[in-house]
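Read the single chain below, which is given as structure tokens and is the form predicted alone.
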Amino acid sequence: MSEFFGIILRSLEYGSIYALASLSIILVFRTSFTTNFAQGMIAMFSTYFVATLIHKSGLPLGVAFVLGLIFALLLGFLIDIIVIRRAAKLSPVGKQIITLGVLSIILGLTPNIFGVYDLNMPKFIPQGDMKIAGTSISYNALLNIGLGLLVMLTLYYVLHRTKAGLAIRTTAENAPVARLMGVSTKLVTMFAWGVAGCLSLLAGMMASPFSQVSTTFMNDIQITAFLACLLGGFTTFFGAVAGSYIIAIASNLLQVYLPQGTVWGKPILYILLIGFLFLKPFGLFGKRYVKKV
């Protein structure tokens, strides 16, 4: 029993990790109306900076990990006035063929900038553990696991409970309407992008620990992220986030407990996944649209 619980925590602090991952995703979708294929680009250039001040400029974790969300902040500013915001009138497949460009740029400009070396990035919490319910688990995974369900929770009180959130959903929801009534979408889908690129970056500097910072260290967390949206919904934000924990756990519990399934389990997962958006194609919680004409 103590093994199946210790499997849950873990799944947890994955899940907060594909969970940020996967708002970010959501956040862009639903405001600029495109699938961002680059944000696990955007996710791994902001940790490489981060990285690199907490490496080269000697700057402790806190400090660099606020410089972090500023500059993963901006980043997402930039792609969208420099970029996005000049695709606007461009079919959806138009805009994804852009932001596959936007990913060849950053990965192009990555070691140009920060170099060809794989970086070590710290823990928040570098030492330490408790037993819970006969399991052990580190203080650093359960801040993983409550940072990332505080800033959920934290972006679902803005989102439903503040007139930022309410411009934010109009836009979402028609923005054609939502200019008619006064919201400025410009300005909301730049700062969707921004909050994307620091959610992004926030599950990168959680991630990096269980490995090093690369160009690939995010493919696998990215790819994990866009499944958890196809299987929650990209209609709605909550169903991003019970995507991402319904898929840690559901991996983990087939690697531990499938014969095996460190080779099987997540092959097996992706064959269920495919079997249940045959029979439900828009997800645990997507709502179909029916246009009217």
Second form
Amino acid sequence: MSEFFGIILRSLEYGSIYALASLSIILVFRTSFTTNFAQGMIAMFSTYFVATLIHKSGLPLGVAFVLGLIFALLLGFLIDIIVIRRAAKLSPVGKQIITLGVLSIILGLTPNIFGVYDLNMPKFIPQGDMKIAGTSISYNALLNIGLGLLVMLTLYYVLHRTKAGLAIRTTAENAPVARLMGVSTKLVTMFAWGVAGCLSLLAGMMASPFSQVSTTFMNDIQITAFLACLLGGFTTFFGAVAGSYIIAIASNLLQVYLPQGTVWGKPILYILLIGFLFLKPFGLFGKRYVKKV
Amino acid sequence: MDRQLNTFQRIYKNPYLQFLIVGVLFALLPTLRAAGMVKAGTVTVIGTTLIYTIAALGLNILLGYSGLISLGTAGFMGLAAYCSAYFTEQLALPFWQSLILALLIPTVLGVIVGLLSMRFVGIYLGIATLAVGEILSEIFRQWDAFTRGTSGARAKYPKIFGMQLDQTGMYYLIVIITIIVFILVYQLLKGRLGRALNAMRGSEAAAMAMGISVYKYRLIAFGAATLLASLAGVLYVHYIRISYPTIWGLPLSLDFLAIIVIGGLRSIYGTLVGSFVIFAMSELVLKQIPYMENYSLVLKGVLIIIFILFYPYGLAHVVSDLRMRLGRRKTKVHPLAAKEEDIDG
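Given the form predicted alone, corresponding form predicted together with the partner chain:
Zooming out: every chain and molecule, the one shown earlier first.
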């Protein structure tokens, strides 16, 4: 039982990472109406920025992180102002390819700016762990779980209880009408990209101590986040978060309890997901897409 | 079009002759290399680009004609590559038998994946096929007995009609197959299949009312796309002679998508041009620019964005776009503007 509990706790940590990444995808999807294939690269880029500040400039983690958040915010603004805003009238597939162009630019810039070497990222809390119900968990993992929950609660509060949140939700619901009602959808979209950048950075900061900061370290997380969005239904912020935690838990359970789970856990999880979504093609919380003739 | 074409126009406006001329131009390349006018690497880059064109053309049938998206193209291409390498190397089957099996297995799988399109629409289908691609790419990484894992599956230049091909021979084979594929795709999509898919993209309900079996044609579109991806995979593994699991991931699938969007939906030449922009341009042009060698990816990204912003209907329409700007045509609305909205991603 304590093993099971330990798996759940560990999954919550991974789930936080996936949830942050998928929230950033959904924020962009709902306000700019495009799937952002560059999400992982944006996360990688700003995480590299933080890691470089720590290693080259010797800044403490906290200061570097705050500077990183500002960097990620500005990066998001920049991408929206220079590229995405101009692409508003394109077909959906055209917009997706535009984000692919952004991906290519960022991937090309990274080695030129930050060097070709992988960097280590320290944890927020370097050491120490505690026992919960017979299983040990590091303070850092607890902090990650807490941070994930905190961000989500804040986002929920902002979306549902503030004027800015109302603007985001109306833009997401119907951009032309929102514009008519006096919502500056341009500003909303810009901030959505900025905030998405910050969420991506946070996901990158949490994920990087597991591996290293390299140009590819966010790719798998981005793919999992896409699947989480699909499972959640791609239309609601809550669905993406729920999808993230479900995928994290299912993935860890399969890896531990399945024979050879570490090898075949991931493909089996994906097959199960596709099978489930075949029955519910608009996800757990998605709205049905009604086709008018 | 009652205007009488003169003999010269009749020849150069004949699409089949055009394809043949393009093929002959590509086939001249090894001769130019022998004459020292082209670098040896260039031939390989262009051969690979033609292979990618075949796979992208399959995706163009799927997305351009039937409006269905797939992000699993690279996975199927990789599956065919590994099948062909496994059958010719480990089971020592003759090339032809292995070719048929390597085309058949992924295509059957592709048609099964096509079943997903019965339930998913737009981006939902995109992500679902992305998951299929990820499953395949995870299998390539883990199933060592079949794929040789990270050390890579090797294959040889094939022997066809009792002739052992070398690198140049393989290049000619690729050119010939590419042109055959161009002609077949042109021929098929001009006929019943193309009309049915076009009708489906316009309105499924109307297509059904006209007696078109939407499900059948969706599966045919998926099958055709996978078949061409598989053909490309087989050619790839026998041209490059090694296949690594890392090649067949999401980035390659996205590149295929970029090819057809940049080149132009429903355009064969557009697919060819897009393929050169995505695969050959950075090798042949961008990396040659002095002081910019390290920035070829950045330039590629910038060019992708510029092409899509300025030519949203694809580079295949550059000529008609220019004509419109110069005012030869009266209409202000782009002829393709209305059609594109049906495809949602």
